[in-house]
Each structure stands twice: as structure tokens, then as C-alpha cells.
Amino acid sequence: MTPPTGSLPTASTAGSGLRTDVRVTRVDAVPFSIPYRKPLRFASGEVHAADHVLVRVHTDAGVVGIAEAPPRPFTYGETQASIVAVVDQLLGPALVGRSLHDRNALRAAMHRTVGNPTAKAAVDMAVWDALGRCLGLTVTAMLGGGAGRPLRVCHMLGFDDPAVMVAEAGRMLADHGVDTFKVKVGRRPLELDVAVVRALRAEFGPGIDLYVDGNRGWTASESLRALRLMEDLDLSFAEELCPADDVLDRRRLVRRSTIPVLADESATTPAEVTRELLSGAADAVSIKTARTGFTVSRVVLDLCDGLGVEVVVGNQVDGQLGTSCSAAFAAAHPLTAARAAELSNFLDMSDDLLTESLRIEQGHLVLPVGPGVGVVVDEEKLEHYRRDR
């Protein structure tokens, strides 16, 4: 497909009056809640509303960087309340007075607090956004991606009846040109999910790209059986079918599967990525800026690039702000832009916080063009949806 006109970001020219050393003065976290039009159901849980956190990094230049933290207690153990608390009490105070340019020091300061991946990631991305706004550059350009690359979109299909999931895929294809789908699996009996994938392939034929995501819902033996039942369906990947900590069985599954295995929840840090790839427990890696920000995501990407491993830019059922961050990172690198990125599930939300909504045209995300991650929060919407007043 030809990407839509105007889909590439452009960097604003930095004026001579822009400061080159800007420091953090305050970091705040605002909880908000926006209902989904329909719940997204998967093996590890389900989501009915975007009970997320807006993270803002304030600077002594008057510039404010923004990012979104999506709590996933069934994956990372974080809640909306815990993210607000750790940003307010630990991460924010650790960054006050530090330069936006010294991002390694900022990362080290946050790293002294154990865990809390989405909270740290949001603070990190808000720092990059603030710096980009100060310099008049997009995050994509700051990451070395120049004007960026067109991004094909993958849409996630949550648990439902086969006919409903086929109809949703058909709407995405007709309305937005999206032809790559990640199918949530992991139910019992597993034949339910095999039937869904088979129905999608029967309806759309070889013209769509399909892969499955089990969210750790099956045992290794169930996973192997499901993969054998789907061997003829030309799947691109099988993602996290069995428990992430089932080390030996995960390796056996990779050895026996004819479908490449994509690591997600088992590869949330650079150390875990290294372990999964070198031990033979994964063939490819999902990178999610919502859990590794921009700084650590670059480390993960470099590991995969050096080892010749494919990557997919994943999704935490982000809103449009989180999706903009994912897109800014994906558009900066050839490896992340090589495959369709999971950038569409904000369409399931009943509203959002941005002044201007993201668009998907001809199967590609139309990338924001402003400095930083390129988007602006609508203060009236934030006031309406925030949950701390």
C-alpha cells in the first residue's frame, strides 16, 4: 500500500533563542479514566476503561513534556494509584534540578527505585518530549530517524465469537486499510481460538497478515498443540502462548514450533531480552515504549539489531498519547518500521485527551508533525476525565 500524503513528521527549526540547558523543576502525575466503546478481552485480563496516568515533566524554560502510563496490574503489578504515588514520591523528586540533556543520569536516578516499569517509561518519554519541544525537534529526529518512516498499522482483536472478530477485521480493512491483525488467544478449550484464526484466514485469504498472542494463557503442551492445529494458516508469529517464567518449556516450544515465537511479557528488560534470545526461548521481540520508554527501548532495539532478530512495536492498549510515543520511536528506525506496529486500539476508546485526534489512512498511521512527540493535551478534556479531584 502507498502511505497517505503527509504521514511523515517534519522537524521544526530550532531558533537561536532556544536554551540548550534546560532543567526539571517538577514532575506530576494526573490519573484519568476514559471508557472504551467495548472491552478488550485477553487471557491475562480485560480492559473496560483507560484508567491511565498523564505524566508531565515541567522545566525551568516553561516547557512541559507529556507522556501516558497505562497500568497493567496483571502484567507488571502497577495500578493507577501506584503510578501516581511512585511518580510523586520517588521518581519526580529524583529528577528535579537535573538537565534534560543528561538522560543517562535521569535513567540512573529512576533506576534506584525497583520495578514500576510503566511509571519510569512515562517519565522518560515526557523528558524526551520536553527536550524536543525545547529544541524544536521531533523525538523521531532526536532518535536519529530524520523525517521518519511510514508506519503500517496492526490491529489487535480481543476475545469474541468468530463472526464478531471477522466483522471487526473487515471494518478495519474497509475503513482504514489495515491488513495486519494480532489475534488474542489463550482460551480453553483452545479449539475456540483455532476456529477464530481459521475463520479470519478463510474470510480474507492470503491478503492479510495474521499472528496470535496468548498472553501466557496456555500451558506449553497446549501451546504446542494449538500451533500444530494452526500450522497451515501462515501465521507470522506466536506471541507469549505459555507462562513467561516457564523457562524450559518455552525453549522446547521454540524448538518444536514451525511458527516464529515472539517474546513480550518474558522480555520486559534488556537483561530478559538477552536471556530469551541467547537461550533459544524466543525468535523475535516485542518492544513497548509504554514499559521501556525511549531510552531503554533503544537498548533493546540495539540488542535485537546486533543479533539479527526481528522486532514488533507492541501496544499496551494505549490512548492516543501513548500511541504517539510508540509511533515516534517506531518511525525512527528501519527495524521497527519494517513490520506493522500495533497502533490502532485507541479507536476503541470513546474519547481521548488530545486536541487533534490521530488518523489511520490507507493502512498507515498519519504521524504528528509537531516538536517532541507532536501532540497537545486538551486541558478541558483533561479536566473532565481526571480522577484526582
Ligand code: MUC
Second form
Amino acid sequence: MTPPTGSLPTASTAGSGLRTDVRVTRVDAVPFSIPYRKPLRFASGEVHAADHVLVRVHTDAGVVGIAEAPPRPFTYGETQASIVAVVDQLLGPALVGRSLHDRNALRAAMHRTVGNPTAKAAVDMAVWDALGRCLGLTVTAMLGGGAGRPLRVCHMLGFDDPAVMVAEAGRMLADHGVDTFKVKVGRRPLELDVAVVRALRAEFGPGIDLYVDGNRGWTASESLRALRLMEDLDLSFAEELCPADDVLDRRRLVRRSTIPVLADESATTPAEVTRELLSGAADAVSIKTARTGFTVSRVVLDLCDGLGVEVVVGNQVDGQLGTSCSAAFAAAHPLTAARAAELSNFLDMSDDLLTESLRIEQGHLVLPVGPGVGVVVDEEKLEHYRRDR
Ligand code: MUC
Ligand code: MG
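Please could you give me the other form, the form predicted in complex with the ligand, since above is the form predicted alone?
Full complex below, order starting with the chain above.
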């Protein structure tokens, strides 16, 4: 079969005898549901179970690449059903017959469908996972190799009573050595959110890093008032406190904030990142492989690297497969490994799909070592948690 135009002229096998002209034969999407031990609540929504989608890229080498799509209707407008449908009806058919190498062409083919960020990201990451398995390389190595430092972990604290949130941080510090916390704020009474941050700083002192994430729950004026009330608490970032669509107010917030404003929901594509940074609507960028995969996350990272802007590898409230993808990306570049990555909320889940659980030790995530993203789905667990039969 003549390869589609533009595919890389590849030798039929790598030096190791591994095939490198591997082509996609099928992409499937398996909805599953795994309960959380406790709901995670924040200003824009809440999650009670990981109602996610396992995406698998099947190839003519018999290798299957895997990734996970977390629907967040309150952030991207996707649902578990929409992700399954768009993979089955549009994204999968667009990839069949194409080489795993042609990731830029695969990106272009998928982006003929607008929106659906986590569906596209999962297909992209499953392609990288499959290619890594074919070549015997980790995704981190394929992205340029490790940053040569352990990957520090940040834990995201969802809404709860101040004492409960402080206790959760204490357990993360005592049990896993995690010393960086992102505190959900916004929508609740502002004084309550400020009280939580103040209680965390009072309990743990200067030995922990703290930042807040409002999920667009405040106005710019409320945000500025909250930052004034917290100015003695040494916050690292203020993430998406007010909606980016309040365009002039958002720029006023960034101008007056004494701490960097971190863009998340307003920076979901390279174009949005460019607009937010060049218009003075953000100082730093959260990169989430759950929405930009590896191919487009690398574009965003190079943009931030070139512009001299800090990044944080963020958390889409991922399961362990999604967390493995975030970690593979975060570990690959000094800029993404410089800050703690948000990699711990899988611990809130009652179970997961993998044969071997991820581990956080002394505040660092122990990176899976296998090829691709380095993890394997437990087929019995998948059978138990899948919701399509
Ligand atoms: C975050 O950083 O916002 C909450 C909503 C969402 O889309 O992601 C999570 C975490
Ligand atoms: Mg956020």
C-alpha cells in the first residue's frame, strides 16, 4: 500500500529490528467509571467519579497505544458520550491507515474537527504511547529526554472546611512528602477561601509552597481584594481567578497583582496562549496534556520557552493513566520540571485501571519506566469498570 503523501520515508525496521513504519488500524474509546473516595469540589464544578474514557490506538504491528480522556463539561463542554462519539465517528477514521510517525499530520487531520480537546489529546497521546512501544523508547525520551531531576508533586485541595483541608494537606505531607499545594478558591464566601490559605500557612509555615486556583469564580475586583487579604501569605501563583472573557478587567487584575497570574481555562490552545500572554492577560501558563496531548503541549511549551514565561504542568483531575502522561511530559524538559506538577489527585480515587499503581515518594512521583508512557491496563479491572457493556 503506497503511504499517504507526506508520511516520513521510514526504514521498514529500526536497528533493533523493531518496526518503525507502523500504521493505525483502529481507534476505540471505552467509557469507564471509578468512584472517588471523596468528591473534588471547585468553583466551576465537581467530580464524584472518574467517568472517563480509555482511548486505544490499535496498529498493524499488534502494538496498542493507550491514553485517558477526562470529560469536563464545565471547562471544555465534553461529556463521556461525546468523547466516545467523536473518537468513533471522526477522530478514529481520520487516523486509520496513517503512520504513527506522522504526528503533525495526525494533529492536522484531527483538528479538522473543532473543539473536543480531551478526546483529541487522548488520541494523540495514545499514538505517542504506541510509537514508544514500537521503538522501545519512553515518551519522555521521545520528547527530548529527562530534565535530569526528580518530578516534584503538587496536590490540589478541593473545597471543604478549613480544618479538613489543612488535615488533608498534613496527610499528603506526612504520607507522601508533598509540600506544594494548589488551593481551590472562588464562588464560596471570599473570607472562607482566604481563611483556608491563612490556616495552611499558619499550620505549615514557610516550608510549603502555596498557590490558589479560582476556576473563574471571582470578579477581577473580588480577586484583587482576595489577593490583598492574602498578600502576607507568600503565594506562588494566582490561577484563573476571574474569567478571561472579562477582557479589560482581567488585564487590570494582572497589572495590579503582586504575584504571577497563571492561565488555565483561558490557555487551552497555542493561539489562546499567545493571545493571553501578548495581551497582558496572563503571566504564566498551565500546560495540561489531558487537553493538548503531547504534540500540542510541546508547541505550547516551546512558545512559553521562547517568550520566557513560567509553566506549571496542571491537573485535569486525571486518573493514573492520565497522570502518567502528565508526568512523562513534565519530566522531559527543565521548564516543566522546574515547578511541582499537579500529579496526585489519582490518590482520591477508590481504584484505577493500571496493573501497577503509581507511587509518590518524598514528594516526587516515581516515573513509570516502560516504553511509551510506561503503564499497562489491567484487563480485568477494565471489564469491571467499563460502562459500554
Ligand atoms: C484546575 O486546575 O482547574 C478543575 C476543573 C478543571 O477543569 O480542572 C480542574 C483543576
Ligand atoms: Mg485550574
